[in-house]
Structure formats: C-alpha cells, structure tokens
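Shown here is one chain on its own, the form predicted alone, set out as structure tokens.
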Amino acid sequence: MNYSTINRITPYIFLAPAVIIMLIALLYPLGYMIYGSFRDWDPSQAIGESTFIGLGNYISLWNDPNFHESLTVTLKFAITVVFIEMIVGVGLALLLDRNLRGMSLLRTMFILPMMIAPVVVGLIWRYMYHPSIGIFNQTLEKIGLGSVDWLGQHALMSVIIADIWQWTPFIFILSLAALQSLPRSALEAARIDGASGWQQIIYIKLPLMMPVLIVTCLLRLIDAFKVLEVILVMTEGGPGLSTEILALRISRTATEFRELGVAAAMSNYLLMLLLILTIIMLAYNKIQELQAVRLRMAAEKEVD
C-alpha cells in the first residue's frame, strides 16, 4: 500500500468508530420502532411475541378523531410559537446589534429563560396562571378587571405564551450572531448609496441573514413538535384535548393505554411530517444561500 492510498483512507478509518456508533444508536432504535408499528404490541410481551397486523395501526390512527385533534393542536402550537418567536427574536437582535454600555449584560439576561429546565418553566407558569394566587389574576383584580381562567378556557394560548418566553432567546442569540457576521462591505455599500436604516434591514441584512434564519426556524420547528415537559406540567394535555400535542399523546398511548404498536405508528407519522418540513425548508434554504452569495458579490463589486 503506497503513501497516497494511506492518506486517502486515513480519514475514513478515524471516522469509522463514530459512524458505527451512530448506526447502532440511531438506525437500530428507528428500525425497532418501525418494526413495532406493524404489530399489535403491548408492554406485557416481547416484540417477537406480538401479532403482525401490517398497516392496521396506521389505518386506525388515520380514522381516529382524537389523533386528528392532537395533530391539529400540534400544528397550531408549533406554527404559532415559531412564527412569533422568529419575529420577536429577530427584532430584538436588530435592536440590540449596537455598541452600548451594558449591552453584554442585557444580552446575557435575555438568554436566561432558555437555561431553565422545562419542568421548572412549567411549574413557574402554572403558578403564575393560578386562578387565585397567580400573579396575572391578582394584577387583573387590582386594576378592577375580572380573573381569567388561563389554564381552562385559554389553555393553549397560555402554553404558547410560556413557550415564547422560554425559547425566543434561542432565536435572538442565533440571529444576533448572524447579524454580527454580515460582511461590512455590503452594509457600507448601502450607506454610500444613501439607504436608510429600514432599507438596509429589508434589502441587505435580512436577505443575507436568511440562510441562518431558515436553519434556526427549522430547529425551533422540530423542537416545537416534540415539546412535552412544559405542557405536561402546566395542563397535562387538558382541558379535554385542547393542549394534547402529539408528543404527549404518544407518551400516554405507550404508558397509560399500553399500546406500544399504536404509539410507534404515531411516532412514525410525526417523523414523516418532520421529514417533509425539513426537506422543504432545506430546499428553500439552498435557494436563499445562492441569492445571498449573489448579493454579496454585487455589493463587493460596487465597493470596488
């Protein structure tokens, strides 16, 4: 074996252990879940002892109105929180992208909510929403307004507010990093041409930030579809099915209803939905990256 061959295969040799571990840790559980979704399986039996039923679990879920309700709640929750978090997070990043005294401390304070454990976040907001001792209702009563049944009639909205409070800093910190990495030549060219602050944001900053914003949005969207602890602590999916997202329904189906095959099929439906969203957003991200490259090249030529 000559020297050039050794150099060519050496990176693959070093990568091999990591690839093997990933295959075992990722593909095996995924294959196990897919295999279990085709069987009438419960925790009292090994998966090999369960009865093969083909697409029975998928068909029963497709015709289950409760599954449809949980899917609708999940879509409402995920789309709403990600949309608001993107607007607020990017807006804060644009506002704080400047050199002011105490700005480092302010940025640190903004990211504190995302450092708190989800269970703790759920407990904090559950007690703030409490009908009698919660700070929201106490404030409303002090100003002469009636109390609100936050975790009853407005349960989904209350959960959405809690998630926005916790995860907007995630959008903020990534957006701020994207802003600070923008090429100064593009911004300088816009200033030379007499662009106002708003014009720089709309035509320069946001288009150049778009690839990072799309990936950030995708990461938050995937995480929003899987959120569990905060909703479990705050509402336990109630009242009724008003806040029961798919992750919570999967957990209940497996633990309370003891239907592991149905839970596996439900997990696969969620996985397929996330894969579709990921493919669409990554394709759009590729288009935005090409546009950002063209915009950078045009700005550099104008400065030269």
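Numbering follows the first chain given and starts at 1. Not measured: the values here are computed from a predicted model. For the two forms, the rigid core is made up of the largest set of C-alpha atoms that agree within 1.5 Å on superposition. First, how it differs from the form predicted together with its partner chain.
- Relative to the superposed core, residue 24 undergoes a Cα shift smaller than 2 Å between the two forms.
- Residue 13: CA moves 2 Å or more between the two forms after rigid-core fitting.
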Contents of the next structure:
Amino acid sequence: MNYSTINRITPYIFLAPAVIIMLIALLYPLGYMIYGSFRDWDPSQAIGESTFIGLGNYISLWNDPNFHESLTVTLKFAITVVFIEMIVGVGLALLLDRNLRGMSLLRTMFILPMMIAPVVVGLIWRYMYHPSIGIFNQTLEKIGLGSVDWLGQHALMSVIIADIWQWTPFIFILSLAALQSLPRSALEAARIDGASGWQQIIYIKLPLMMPVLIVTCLLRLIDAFKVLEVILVMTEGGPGLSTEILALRISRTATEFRELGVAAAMSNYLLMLLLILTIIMLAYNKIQELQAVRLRMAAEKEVD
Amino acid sequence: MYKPLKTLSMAAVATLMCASQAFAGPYDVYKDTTLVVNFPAHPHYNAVMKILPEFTKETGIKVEVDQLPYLKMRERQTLELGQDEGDYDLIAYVVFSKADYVYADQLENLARYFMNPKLSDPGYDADDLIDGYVYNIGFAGGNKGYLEGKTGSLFGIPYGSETSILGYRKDIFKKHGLQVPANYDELLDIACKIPKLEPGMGGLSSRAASGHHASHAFLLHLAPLGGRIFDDQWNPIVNNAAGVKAANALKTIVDCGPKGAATFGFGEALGSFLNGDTAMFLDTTVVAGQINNPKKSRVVGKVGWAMHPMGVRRGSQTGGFGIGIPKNAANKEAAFLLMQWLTSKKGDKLVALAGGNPSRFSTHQDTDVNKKFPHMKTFGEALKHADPDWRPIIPVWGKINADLGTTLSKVLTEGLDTKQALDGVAKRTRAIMDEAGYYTWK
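Now show me the form predicted together with its partner chain, since the one above was the form predicted alone.
Okay, now the whole complex, with that chain kicking things off.
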C-alpha cells in the first residue's frame, strides 16, 4: 500500500467507529421496524416466522376509521399544545429577561414541571381533575360555579392543559437562552432610534430569535406527536377515542391487539408525518436565512 | 469365609438402598432444586409469597420469584416463552394469555404430569377445584376451542382467580328499608333510588372508562341478561335484544352512579365505594380484602355481600390468573410439584388464610377460613354460577374488546344510540373474525 492510498483512506478509518455505531444503534432498529411493517407479525413469533403481506398493514390502516380518528386527535393535540406553549413560553421569556432580585430562583421554579416524571404528572393531574375529590371541582363548587366533567366531556382540553403546564418551561428556557445571547448592539441601536418595547420585540428580538424558535418548535412538535404516558395515565385514550393519540394507539396495537406488524406500519406513518413537518420547517428556516442574506447584500450595495 | 460375608454385606447394602428408594418421599429427587417462577404483583400473589417458605421447608425445593406488574409480566413472558430455553419454570398468566400461549404451543399439557404416579398426588382431589375457573383458565381445545369439552385438555390450573359479587352498604340499606337486589330489575331500581334517598351518594360504582373498563362492565351484565358476543357459529350477536339491554343497564348504572362515573377505571370505581361515595359495588371478589382494611377503607364493617343479581340466568364472571409450566422450562417436574402443592387442599387453605383467593369449593366452606373471612361462604355460593364463557377467549379478542370498550364509552359519554353503537361493533367484529379465518368453513 503506497503512501497516497493510506492518506486517502485515513479519514474513512477515523470515521469507521462512528459509522458502525450509527449503523447498529440507528439504522438497524429503523430497518427492523420497516421490515416488520410488511409482515403479519404476532408477538409470540420470531420475526422470521411471520408472514410477508406486502403493503397489507399500510392499506388496512389507510382504511381504518379508528386510525383516522387517532390521527386527527394527534394533529389537534400537537398543533394546539405547541401553538399555546410557544406563545406562553416565549412571552414568559420576554417578561423575565431582566435582572430582578430572586430571578434565578424564579427561573428554576418555572422549569420544575419539566423535570417531573410523566407518569407522576399524569397521576397528579388525574387527581386534580377528579370529579369529587379533585381540587378544580372542589374550588369551582366552593365559589358556586358548579363542577366540570374534566376527563369526561372535556378530556382533550384537560390533557392539553396538563401538557402545556409540563412543557411550556421547555420553550421558556430555550427562548430565554436565545434572548440572552442576542447582540446587544442591535437592541441599543433600536433604543437610540426610539423603538418602543413592542417594536423592539417584533422587529428585533423575535426575528433574531427565529432560528432558535424554529428548532425549539420542531423539537416540541416531534415530542408532542409521541407523548404517551401522561395521556395513558390520565384518560387511557377515552372517552371513546377522544384522547387516543397515535403513540397510544401504537402501544395498544402492539400489546392489546398483538399486531406488531400493524403497530410498525403505524409508527412508519408517524415517522413520515414528522419527516414532512421537519423538512417544511427546515426549508422555511433556510428560505428566511436566504432572504436575510439578500436583504443584507441589497443594504450593503445601497451603502456603497 | 470372607467371600460369603462380603456377598452378604453387599446384598444387605443393596437391599437397604432399594428400601430407601422405595420409601423416598416424592420430593426427595428434586431436593435443592431451585425453581424460578414468574408471578404478578397482585393481592393473591402477595399472599402466595407468605406461604412459599412452607413449601421449601416441606419439600427442600427452593423457589425464586420474579414478581412483576401484570402488564409487564405479560410482555416479559412473551419474550421468555419464545426462547429455546426459558428462564421460568412456572408462570402465572392472565386468562387471555391462555389462548395465545396454547395456540403458540408454549405451555405444557398437564396430562402427562397427572398420569405420572411419582409426581401426581392421589389425594389431590381435582373435582374440588372450581369448575368455572378450571374451564375458563386451565382448559383449551374443547368447545369453541377455549372451553371444556370432549376434545379439550388441561394446560394450567386456576390460581388467583376471581368472580363477580355484589357488595352493598348494610347501613344504607337498613336505614331506608331496602332489600338486597336479587335480580337486575331490582338492582337498577335501587341503583337509581339511592341518589334520591342519600343526596351526594351514587347508586352503584362501576368501571366505565373507555376501552377494556367499559367492555368489562358491559360483559358483567351481558351474561346474566342472556347475551353472548358470538353464537355457536361465531356470528356476532352482541347487538341483539340482550346486548342492548346489557348496554342500557350499564348506562343506567353510570347515570345513577357517583360524579364522573363515566370515566372511572377499576381503581376509581373501587375507590369510590371504599370512600363511601356509593351504596353498591358489583365487580371482582379480589377487593374483599381491602373493604375491611381501615387504612384503605371508610366503610369498614358496613359492607354485606350477595350473589351477582340474576337476569334471565345466573352468570357471574370468571377471570384472574392461572399457573402453567412453559414448554421451555428447565425443571418441569419440580415445577409441577410446586403447582400441585400450591393448588392442593392444604396449599389452597394456607393461601386463603394469608389473604389470597382460594381455587377450591372446600376452602370456601372451611371453618377456619370462614372464621377469618366470613364472606367466603357467599363467595363459594357465587362460584357455583361462575360462567366460563362470559367472554370469548380467542386471539383476536383484544381488538374486539378495545372496539367494544371505546364504542360503549361513546354511548356513555357522547349519547350515541345503544343499538346503533352495538350494530357498528357487530359489523366490525365480523370483519375481524373473517380476517382471522373464523368463517373459513362457511
């Protein structure tokens, strides 16, 4: 082996361990899931014993009204929680981005819900929503407003509230970090030019925070599509299918219905949906960046 | 001179060895064997943990228990039973697993153990085991594939099984001069009278949450009211008059139940009764131990027990756990000995006294057991009517059960018409059964 060959393959040798780990840890399970989704696979069988049925699982899901309902619930849930969490989280970050006494304690307290195990969050909210012993209904009754059937008639709203409570802090800390790393010069220039607080937020802070906000939103969206434990503990997907999001349906399909192939196909549908969303959001981010570059270049030309 | 002496002494030693073999106890061969068993975290199996040292003391066989939450247990067993060599010598399984495990050829047929004179205890008295439990949990291959019948055989023995029973507040019934309901008309009438007589109190607390809770509650009423999920040809008949009556009974019970009853799982339904929020509770016998536990209950000493009310027939539920030997177990014979010991008259009495659910008629009549748990006699009576066919135990039941449960939840919470809802369930069930091959012979 001559010197130039060694030189050429050296980078690949250094990359090899990472590639091998990625193949084993990432691509193998993913490939296994995709392979399984084409089979009629019962948990009592090894995957090799299952029957190949082509796109059978995908087609039957496409025509399954329960899957459609689950998908609708998932979209409603994910879009609502992420939208509200983004507004509240960013709002809180804008409010608390200042040097007040005890601010670090306050910030720590804000992020506490995120640190609690999801099963515990589910149990806490389930008891708070309890029709007779729950704090909400007891308080409402004390002030004469009558009780609310939280986990019955308003189940989806109730799980949305619990999710917002738990995950708004995530948006809050990331937004706060983004805010604190903004270039002070731009803000000072705006202040000197007489921009009001709102103008600073809308024209300076938010556009500069946008790349971080898009990634944050994407992370939350991916997570919201996969939330399982809190809803499982709070409502088990009910009443009817009103809170049965896809992650819960996948879990039930694998364990209760014992259809691993269908569960794998459903996971792949979810994966495709998330991939599309990710691509759209990253593309949007790219377009924004290109626009900013164009604007900057135009401005530079004018100065010249 | 020495030669005959040597022969004589050798003969004596051989005779002694043969004699000692002839008089060896059934457990001696397996002494110091360590069995690994998989049990659920469940009140009955907590009681079993207390009596296992007695088994080891008597037999010399050691037992290591892997106790798991029961849903986790099922996952673990699915993985373990699929291996060539499994970790478990004996497993407890929920009744639904019977269909899957037997169908996948993962459980030992118990015939060859009961036929083996060295293993089978002649005093076992299998006829004393509760019929409904044995056919529901232990049998496979008989009628409908999952019941007793001429083609069936035994794959497990009920252990930690349960039936349904009516618990009622003696003080409330006495205060208002109410009779304990003996049939469904009386049950529904009293369930709706209670909230008027005792403002703030519900009639009967039932599970009703979406999914298997609602389905379970519906099935509790379906069998006594004369219904079934399928006829003998696997045609869904859940939407016939009896099915509609059972669903309407559930709706009445929920409407007259405590606040928020439509979303109650088993825990909330029981909690509501223990908290004194309802006057009746119709569900599994397994709760009896908690009713008089002052740490968990506010109704200590106030609860009476009666048989599951009658509709057009008696038909209380059968469910819970059984124990079986996996095909891939390492110590099958010793596992059988443990299984036999646990479900023997002695073992059954010991576990009952430790707070478990007995599997034998005689244990329910036992003086010592009744002295400690006076409700046991009523439970024994109820068990005579335990219906092993109150719900089908077929591999596709999980899917049908989930659909039934979510649809019934819509009836209870969204006002969906009962007949229309059950027609939908029957239609979808037919499609599931068709896909699973149940109409191949039509």
